[in-house]
Every structure is written in C-alpha cells, then in structure tokens.
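Encoded as structure tokens, the following chain is the form predicted alone, with no partner shown.
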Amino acid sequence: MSLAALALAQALVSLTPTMENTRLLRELVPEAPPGVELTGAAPFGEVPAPWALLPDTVRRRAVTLSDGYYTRLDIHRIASYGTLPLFLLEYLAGQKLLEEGSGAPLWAEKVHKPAAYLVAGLFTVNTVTGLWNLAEAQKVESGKTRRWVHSIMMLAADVGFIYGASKAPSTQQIDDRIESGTRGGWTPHKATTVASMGVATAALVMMYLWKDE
C-alpha cells in the first residue's frame, strides 16, 4: 500500500463511519485472509496489520479443548496399555482349551472367560471416551485423519468381539471336535478373535507410529 493510500485510509478510519466511509475503505484496505474474525481494536502504539485499518482488527480463533477431553484421554490411554496383555492372555488359555477341551488345564479354564470379560470392559471404556473427544476435537485439524481412521479401526474390532463372543463354543462343544479328529485349529470363534485383536492392535501401534499433521 502507498504511503498516500495509507493516510487516506487513516483518515476515513478517524470520521464518523458512513456508508460512503466504509465502502471506500474497503477499496484501499485488503481483505482479511481466510480463517481469522474480527474482533477489537488493535492496542494502542502498536503496528496493526493491513487489513486492521478497518474498525475492528482480526485474531486467530483458538479451538480450546476442555480440561475434561484430557481427562478422558488418559483414561482410554491407561486402558489401551492393558488390552496387549490381556490379548496374549486370552489367546494362550483359548488355544489350550481348543487343543485339550474338558482336559485342558484349569488354569487355562480359570483365566480365558474372566479375560475375556475384561477386554470387554476396556474395550467399553476407550468406545466411550474415544468417540467423546472425536466429537470435541472434531475442529481441531492437526491429526484429524489419524483420529478418524483409529477410531474406524477400534469400531470394527468391537464388532468382530461381539460377533466372536456369540460364536464361542462350550467345552462339550469342543470335546466333540476333538473326538472328530479335530484338536486346536481354527473355529469361527478363534478366526473372528484374532482378527479383531489384530485390527485393535494395529490400531493401537499406529497412534505412536503415525504423526500429528
């Protein structure tokens, strides 16, 4: 802007505003860019930008999160650190009580229901607290595509449990497969597991490995 543009801008910021005003300064005055509002004047003494010859200068709008989105995420990241141990658990007593059915040691018939109760629970804990601050930080743009996919993931492993849970065999079940000649291997049960515990995992390995934008 000219040095004879900008004392003419000055001094139609310093008359009564007036249609005629303001249209002519717009004209001399570049627009505000993209993504910033208008709020109150620039302090006094300092260098406002250009466009902030107008009445109102402009300021970044901030996307604060509330102290209860770091709260929540937290908690869905403690949670997330004990699914990794308890998917190990949980294949190590399931591949026993495949393998020996009513034979299979107790401590394998002890641990892989209680488990399996206990990833639900974890699994219900970061469902909750993972979409509530999806929902709040949905303006915030930095990682907002490592947070969508993560998300997806984690909502197709809890299908793939529920699914599973609802294919489990009993142990009589599993007796009669082993009497057939089948012992260990692959059920519908096991298959739709592992691959949620896969896909959880993956999930869970990609937010350290994937960062913000």
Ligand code: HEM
Contents of the next structure:
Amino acid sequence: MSLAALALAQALVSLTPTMENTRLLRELVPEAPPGVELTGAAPFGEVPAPWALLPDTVRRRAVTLSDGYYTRLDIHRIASYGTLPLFLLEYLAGQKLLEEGSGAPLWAEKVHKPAAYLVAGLFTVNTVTGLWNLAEAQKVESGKTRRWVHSIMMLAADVGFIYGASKAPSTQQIDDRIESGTRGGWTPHKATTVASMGVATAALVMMYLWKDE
Ligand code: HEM
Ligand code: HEM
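Output block for the form predicted in complex with the named molecule, input the form predicted alone:
Full assembly next; the chain just shown is listed first.
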C-alpha cells in the first residue's frame, strides 16, 4: 500500500463517529423546529435535516428543556435540603408536646409551630416547581417513570400533611389526655404526619438512588 493510500485509510478511520464526536454534535446540531418529527428519514430526493442524520439516542437528547426548567430544578433541589432536618425537629418537638402538654419545655412549643410553617412553605415551593417541571419534561421519554413515581408520592404526602395539620390537637386536649392517664403514644395528628413524613422521605431518597437515563 502506498503512503498516500495509508494516509487516506487513516483519515477515514479517524472520521468515524466516536463518543466524543457525538457529544459535540449534540451541541452543534440545531434543535428541530416545533412540529418537526425527529424520527423517520427525509423523503426520497430531499436533503435530510441535520438532526435526522444523527443516531437515535443523540436525536432524542436533542429535545431541549428551557433555562427555566433548570432554574426551577435548582430551587427544587435547594428547598429539598431543608426537609429531613425539619422533619426531625418537628418530630422531637411534637413528641415532647405530646408527652408533657403544657408542662413541655419552652423550646418544644417555640419550635413545633414555626417548623410546621417552614415544612408547609417548602412543600408549596416544591409542589409548584415540581409540577411545572413534570409538565415541561413530558416531552422527554427517559426518566419519565422516575419523575411520575416521585411526583405522585409527594402529592400524596402533601394531602397527608394538610389532613394531619387539620387534626392537630390543642394544648388543653393534650393536658386532658395526660390527665386521663395517656402520655405519649399515638394520636390521629401524629399518625398522619408521621406517615406523610415517611412517604415524603421515601420519595426524596428515591431521587438519589434511582438515577435512570
Ligand atoms: C408534588 C410535589 C413534587 C413534584 C410534582 C415533584 C416533581 C419533581 C420533578 C418533575 C423532578 C425532576 C426530575 C429531573 O428532572 O430529573 C423532581 C426532582 C427532585 N425532587 Fe421533586 N417534586 C415534588 C416535591 C418534592 C419535595 C417536597 C422534595 C423534597 C423533599 C423533592 C425533592 C426532589 C429532589 C431531591 C429531586 C432531584 C433533583 C435533582 O436531580 O437535581 N421534590 N421532582
Ligand atoms: C411535619 C409534621 C407536622 C406538622 C406539619 C405539624 C403541625 C402542627 C400544627 C400546625 C400544630 C398546631 C400548633 C398550634 O396551634 O399551636 C401542631 C400541634 C401539635 N403537634 Fe404537630 N405537626 C407535625 C408533626 C407532629 C408529630 C410527629 C407529633 C408527635 C410526635 C406532633 C405532635 C403535636 C402536638 C402534641 C401538638 C399540640 C401542641 C400543643 O400543645 O399546642 N406533631 N402540629
């Protein structure tokens, strides 16, 4: 083989798409205009659109999400960091109130209600950003089940928290309960909020364990 033929063969081999090339292509290839079918080859005699030349996996990734999507995802993630510490605080304070009623330490009283409002605020923010992103990501096939499972569990937790808070007892009721010989244990408020915290924790942890693409 002559040197020229060798150089040609070498050039052709290095032109085949590599992982790196495909990744770069994804950034270079323009997004398909709305309404354009991304699969399917171009009809005979027509020049295919650049994205139609890409392999399937790359074409699927060419579906883009807005900048807003990622901003909302950041807000969603940052808000989520507050969840578990607040749950713990809420439980410890609630348990003290349940066991001691009006005799409970001041910190428990000072913590339980504000922490409840913080949990409510956090869940409101994440319900709005989450549902918004769930709707926008409908066009993305990968990770759909993961997003839906997470969202449905969180919506169930939302309902549980609202119902649980509506069952919150008064200090007087707790004092009466202690008076009649029941200290600690379970109340409808505790049962519903603990169940909701459990569902929400599972829905949170699954996002870290289940990373499908
Ligand atoms: C009804 C309420 C909620 C809905 C509809 C919802 C929906 C979503 C959606 C669609 C995603 C995007 C997944 C992705 O693009 O990869 C997501 C991610 C996530 N959500 Fe939620 N969510 C809700 C509530 C919550 C709450 C209350 C928390 C925290 C306790 C939370 C924690 C997370 C985390 C940690 C992620 C992963 C973020 C990442 O991968 O960067 N979500 N959620
Ligand atoms: C995220 C979960 C929870 C939320 C959102 C929540 C919310 C609330 C709210 C809004 C009140 C009424 C406060 C007031 O009117 O002063 C309350 C009271 C109370 N909660 Fe919770 N709670 C939660 C978890 C718990 C848990 C796990 C327990 C028990 C272990 C508990 C025990 C109590 C008790 C005993 C009271 C009566 C407080 C008093 O003496 O005034 N809570 N809760």
